[in-house]
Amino acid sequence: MSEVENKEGPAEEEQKDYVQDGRNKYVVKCKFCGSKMLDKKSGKYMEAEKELPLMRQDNNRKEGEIQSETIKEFYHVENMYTFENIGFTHTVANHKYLSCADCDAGPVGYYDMDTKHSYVAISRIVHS
């Protein structure tokens, strides 16, 4: 799991509808119960190379298989205390998952160990 290109703010032609300043523009909720995760602003929009376990696995998959997929938006957030709702896994090669702490839906992200910084997978969360 290594970050291939890690590069901040959206570029000027794909300026993305949530994002706004370079921030997330919305709300940021969990996808599956529409608990509150950030706030508006509260996430700086970044675009980096990431395998996540995919949210839900394949009841057919071999035993101990994880299947995973490579997510390429997050919301970066340096302090895990600016979350409103999130929760984490036991840790993994130095990252810890972030899920809903009400739902436990996940992983919708990752904390980094070394950096004490987290990223939200935009594609794994909703915008209101």
Given for the second form:
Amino acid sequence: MSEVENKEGPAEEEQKDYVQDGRNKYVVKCKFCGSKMLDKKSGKYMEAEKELPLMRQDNNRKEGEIQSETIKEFYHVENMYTFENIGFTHTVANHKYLSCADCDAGPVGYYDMDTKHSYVAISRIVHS
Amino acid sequence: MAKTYDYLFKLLLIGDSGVGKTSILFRFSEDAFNISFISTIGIDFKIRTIDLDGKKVKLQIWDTAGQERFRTITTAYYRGSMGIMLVYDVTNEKSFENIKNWIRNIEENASADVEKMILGNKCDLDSKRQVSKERGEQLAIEYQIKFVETSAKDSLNVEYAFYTLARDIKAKMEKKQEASNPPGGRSGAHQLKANEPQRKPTSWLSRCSVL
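Now the other one: the form predicted in complex with the partner chain, given that the block above is the form predicted alone.
In what comes next, the whole complex appears, and the chain from above leads the way.
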């Protein structure tokens, strides 16, 4: 993940109005129910390309197929207890997926079992 | 980064298969056309942040579903847990009778001072009820454990139960702290002031009746 780490930091600040000093300027909430996931400034902004399964999988998809999309922006959270409210799924291929603790919508990101760090997909949350 | 909370409590949901432990932790409902990726995989645990009398408390709540078929929960699950919700289903007599076995399992594996609470779940299904509220209360008295009937489906008393368990753990910890740092002792100890006004619990919580 070293290449990813390089892109962390305040460099993006000018372009992203939701980032300040390299961190989330606003509270991070669930898109669907508004449950509070992260307090202000508790996640580090980073750019990385990562495949994340879609929240809703088509019932007509091929058996065993997982429909996913590429996510490019994340908030990096080193300690899981930084989260205000969040769910962790069972482990799949060295990941746990993150979900809303209140309405269970997800994945809103993933947790890496090796580093024990979490990554919140910015396109799957709202700021407030 | 500095610690942003006052307490962190690990809680477990325990009870027979099918009593609704997962529903207590997991609320997602499927629609007819799509299947949620999350519900396919299932939730391992949740982190919730609550305010208890002005203190920021993080709860890490573990579902033990899938483990219970072994009749016991492995020691690994109990490790470090400070509170346990013992769940039975009011429409399933057997699950109620097994609460005693679960308590024995806890006594054998968990830390001796773990806080416990009994939940009689599915109390919305009154026509199918096999265990009266009185019997639940009686069992709770026998073991000197708090008790409440819940409905995960209607979100009835679920939040209340977690607040109650968390508050009891916090009280126990503060008592311990006080015992190791008696008043008038070394400065810098975290001491609760006797004249500090106690915050009232959230309004709807106070309406619930428990033992």
